[in-house]
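What follows is one chain in structure tokens, specifically the form predicted alone.
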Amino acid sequence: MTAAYDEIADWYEERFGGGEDPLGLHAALGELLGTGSGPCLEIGCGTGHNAGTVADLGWTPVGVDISARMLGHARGRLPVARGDAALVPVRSGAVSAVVTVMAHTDMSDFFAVLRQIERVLAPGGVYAHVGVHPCFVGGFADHSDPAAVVVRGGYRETHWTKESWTDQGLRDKVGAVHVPLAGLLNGVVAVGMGLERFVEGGEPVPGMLGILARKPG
């Protein structure tokens, strides 16, 4: 397996491992996931920086990612396995919680990943998605003015792009898949999970959208 993040894993750890969280990702993850116990699977765990938040809620964090270099940084933070998000190496119904954090835009077929999430969840299990806000983050959005976001054409189409307003982020390096809001929500519903709660984060307009879904008991 090859992974785009292998080439930038060290840069990613240095750039995003400093604890800054302007979008409120960890607070959103805590609010959506809530307290619990047992294994919580993070699909696309990257360097493992969300493990502390998951553990603080009482869960036992475990992670899966396709990038060996990213997992090299993660191994000191949580147990990990290397694997494709669309073919998760976890038995069906094995976990009570699954999370993805800023990961769905890195997955070429997020709808296949959603099917895997539903499969590995036990009945009544929860899925907490924390990701870029599809309405305001993408190749169609210009964030160069800190006080405003300019949204141009291109939002409605699902697509992959490396177009970016900055060379300090991820999209210009590894690309990103954009799925519009309706497609994202409909994808969760299509695999049989029920939508329960939403959160947004970031200023001046939301850059993060969080979703809580549950597999029927």
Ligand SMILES: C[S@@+](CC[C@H](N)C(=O)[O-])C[C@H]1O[C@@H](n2cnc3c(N)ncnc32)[C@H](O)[C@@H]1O
Given for the second form:
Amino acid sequence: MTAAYDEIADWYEERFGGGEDPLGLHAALGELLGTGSGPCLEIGCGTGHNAGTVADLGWTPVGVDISARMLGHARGRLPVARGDAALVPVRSGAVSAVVTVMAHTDMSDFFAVLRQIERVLAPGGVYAHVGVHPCFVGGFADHSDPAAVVVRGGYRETHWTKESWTDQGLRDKVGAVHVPLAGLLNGVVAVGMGLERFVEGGEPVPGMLGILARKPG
Ligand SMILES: C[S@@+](CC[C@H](N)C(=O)[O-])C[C@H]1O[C@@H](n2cnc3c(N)ncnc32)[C@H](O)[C@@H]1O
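The form predicted in complex with the named molecule is what I need now, so please give it after the form predicted alone.
In what comes next, the whole complex appears, and the chain from above leads the way.
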């Protein structure tokens, strides 16, 4: 298994582990996931810094990630297993909740991951996705002036890129897959989950989109 994040795990922990949350990721996760109990699987859990938010809602957080170095930071925050999101090492129908946070753009075939999410969810289970906003974040978008974001051509094509307006982010280091908004929403519908709720975060232009979906009961 290749794991691009192995190279930057320590930097990631330092850069994003400090509690700053300008996009409102934790609030969005809380709003979408809601309170519950039983295991909540985070696919692409990274260093595990969403575990507290999940636990505060009453769920028992468990995580899967492909990067051993990221999981090294996660241990102590939640129980984790190393595994590929395209073949999640979890029994079918075993969990009532799955979350992905800032992870779909790191996965080469997110549609295969959506099929896995639907598979591991129990009937009636919820899927909360919190990710970069496909309309405003990507190699095609220049945020040099946050008040006047420039969105260039390239949005419509699903593609992988390391192109970025800044050298302080993730995309310039590990690259990112861009999936247009319609493709992302259609992907959730295509695996048979129902779309229930959406949230956007970040100012003055949204940088985050959250989606709540549910496996039919
Ligand atoms: C931007 S980090 C997000 C980590 C965490 N969810 C957070 O909010 O901080 C993306 C994570 O997805 C993981 N990842 C990428 N591809 C993966 C795959 N195929 N299977 C499992 N995890 C993967 C990376 O190793 C990395 O830890």
